[in-house]
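One chain comes next, on its own, written out as structure tokens in the form predicted alone.
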Amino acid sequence: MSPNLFALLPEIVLTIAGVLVMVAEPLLPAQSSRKPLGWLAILGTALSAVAAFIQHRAVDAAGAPMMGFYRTIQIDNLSVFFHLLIASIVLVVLLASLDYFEGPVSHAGEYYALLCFGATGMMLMSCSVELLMVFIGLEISSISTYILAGFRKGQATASESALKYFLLGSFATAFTLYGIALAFGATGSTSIAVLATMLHSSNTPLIARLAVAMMLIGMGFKVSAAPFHVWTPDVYQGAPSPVVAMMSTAPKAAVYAVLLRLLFNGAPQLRGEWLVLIQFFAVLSMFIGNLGALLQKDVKRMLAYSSIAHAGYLLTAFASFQQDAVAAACFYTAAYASMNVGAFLVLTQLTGYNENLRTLNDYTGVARKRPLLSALLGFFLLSMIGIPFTAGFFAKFYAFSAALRGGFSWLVILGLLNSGFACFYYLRLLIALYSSPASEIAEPSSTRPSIAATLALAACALATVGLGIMPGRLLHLLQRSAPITLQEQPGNSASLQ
């Protein structure tokens, strides 16, 4: 295999899975089932997951990151790790999206491929060490995502979420574009790594700061960072839930990632400029998440304002020096994706395709007709609170103490006030689960949750328990592999051209 194939050879694999579930799709009678697409895209991403392994297993071979495509591709225990996390996380949505798209539409083909193109556009995200292959990989993703949003054509809210999501990205992607354009005119390169060279070796122009400051704003919208948050919880409202479960984990993944790989391999010279716009960034993701969720009545409104303070919460860990902010932060991640997940997951097999449970009145009593997937979802709320023993627990323990160590203990207070303001609105969900309807209600789907998607809930609802009981095997993996993956050396990589 050449070598430059074999660098993107999960993010090739998923390609393929994708073309050929488009090719496949015209070839089914029009009445036909389209799960077989689906375990088609499933197979594909599994193989995805499969080639970032052995990806893995040549970085430890060789003892450095590995090189290819005239150095703009990186593949080290960083962009292994967020390979595996997109991977499992696409995995679990399609095997529980097999039943959601049975029946109701025509064109479920078409979203068993753009899974597939949007996995692949956040792959090359967290394997990519050069802002235009960067800025690829972020249009591939947002292109993807854009259609998913407004999935479900027939209804208003479906267009109003992909169109404001559209627009408000275009936006975003400018300011991208723009930082991308402004760090080539600082420094002559779009390589991180020739930015940090160019940043070290000489004084820093304005120029690199304003190119630095940019791309967080850019960066800062995916994530759904405040004040860049404004399109969260329309869109959330108005996508699919199986869509939601993956636009609010996966794309932001590789965009933590990318941050990962800016500010403390490409700009660690500017260390106290972007260290303020990120504390700032943190502090008003947490208030203005949590606030707004004690104001929502529509659930999914309130866990996108849910998703807002988690942010806030992950964006704490930068404020600590390398090693603990690439642990806390990637642990985070994978904590975070585990129980959101879930939660949307258990959403979907509780409101159906036309998602007739929207706020909280909708969700009285619902433990009584559906006792499992109420518990699940309780579970996966308490561990967003962050009860001991789960996910949740952990990513923030380990988040506030790298802020700790990095010296910021006003940022932590903040941070544990605000755990304390989000007791308030899980609780509230959970309570009206098992309260009792005080009139008539909407009914929750009677439909029982498939053998897939049964595997679905099953493995968020495991990964969330062992990230909360065995959490230090992967933080250890993590502290082990961050030196390796942010200090890139020329002379200590094995090239793949």
Given for the second form:
Amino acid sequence: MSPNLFALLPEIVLTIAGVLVMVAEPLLPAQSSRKPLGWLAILGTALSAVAAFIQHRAVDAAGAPMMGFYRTIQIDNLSVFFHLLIASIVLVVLLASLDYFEGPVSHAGEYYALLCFGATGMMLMSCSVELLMVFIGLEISSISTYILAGFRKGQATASESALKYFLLGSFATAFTLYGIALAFGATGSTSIAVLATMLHSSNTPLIARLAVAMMLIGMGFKVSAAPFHVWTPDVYQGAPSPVVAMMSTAPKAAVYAVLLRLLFNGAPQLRGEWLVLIQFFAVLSMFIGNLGALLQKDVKRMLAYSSIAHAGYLLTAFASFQQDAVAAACFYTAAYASMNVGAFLVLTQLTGYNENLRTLNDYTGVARKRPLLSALLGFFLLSMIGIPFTAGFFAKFYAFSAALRGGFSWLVILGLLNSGFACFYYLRLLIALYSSPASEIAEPSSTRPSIAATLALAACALATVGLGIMPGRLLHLLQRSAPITLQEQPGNSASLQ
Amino acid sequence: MVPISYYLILAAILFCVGIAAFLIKRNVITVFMSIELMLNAVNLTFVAFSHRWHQISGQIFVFFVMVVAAAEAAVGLAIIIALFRARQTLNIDQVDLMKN
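Starting from the form predicted alone, produce the coordinates for the form predicted in complex with its partner chain.
Whole complex next, starting from this chain.
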């Protein structure tokens, strides 16, 4: 197989699956179930994960990253990790939404195809080392998620959520693009490898710094870091729960992959400048996320603010400039994905398509009717608090210890303080689930989760437990992938010790 | 010959006008147009820098930006139509169903 095709194999497989779903959709009779299309998408996603694993074996055998398409695509362990993460998130979400769209929705086929296309864009982002490819990947993933956010067509909140996501997302893209244009102006290239050698010695240092700042602002929007978080609660509230499970984890993971490459690989010499911005984002995200969540009555809005706070915790890992900072950030994306996807999939099962449970009051006493699902939701919430032996604990532990090693103890103290605040609102939901119901409560959906959905929930729970009990395996793998990210940076021995 | 800085300053002004319009304007279509204005400012910057570095890659980037902007416009207008059907309004201040 040609090296170019091999470099993009997971993306190609997913694109083919998405196109097949789109082609097959109008061939099915109008009233028939769209489940076979869902299984086709699941097959495509699983195959693309296998393709990513084959790439991993090949990279390990070669001992060096592989390049494709004129050095715009780089396959290394970092990109393989994010490929596998994105594929698993999409796979789990697909499994859980097979039944979600049964019945009231006639256009479920498009949903499966859009998830495949979105995943393609995210994977493309995580393996590109050229800002043009990053931009294209970002747009493929964004445009698909804009549509997915408004998928419950009948509801007014759905189109409102899609509109807000679309307007603010494109606004952010314009910032990223202006940053790329300025980086091109400062160095004459948009390749991250060239940026690494040229950006700090550019004869227009102001433009170079402005370029990094603009790109950071654009990416900050995408990972919903404060002060660019305003869209998050509204979008998460109006979008369908399984879509929120996907878009609160997978696109963010892809953007973190780009940030790691851009900051650690492309602009290590400007670390003094970008670190100030990152710390500002981190501290503000933790405070706004946690304090905002305290004020929310709607559960999805509360989880949206919690995802802002988690973006803040993750960004603290960037404070260290070592391999374990990259490993900690990657570990955090995986841990956050396992518990957040899990939590939103439980909400999907509890509330059904119409989402009749919304506020904390509605969730009061749900544990009596759906004990297993409530226990699972409680477990994911405990993991988000960071109780030991869950994924959330080690994610925070590694992120904070990376910051500590970078010499930013004040950042760690603020982070720990915030984890304390966070207990309050997670526990409030947990207590509501298990307290006796108020007089008039909305009924949770009574349909039993299908086998596929049970499988998806079990996978999330297993991942959360697994990362909490045996974090070392993944971390070891990630540390092995980190040097490849950190290589080719001249004259950084001082900060690397 | 017009110096390159003129183009860059014009692009920066256009970008700022786009940001200001995005934040101030109240009609959804106008807000959407201000995003397009920002993208065009980016395109101008790319072309100017492409001339400065004598590199064609900046101009190629512009084509990609235009293609993506077209795709975004298709999705964006569809979303705006869906919103108008649901709410009978294009005023962004009235799109506020989701306050806690």
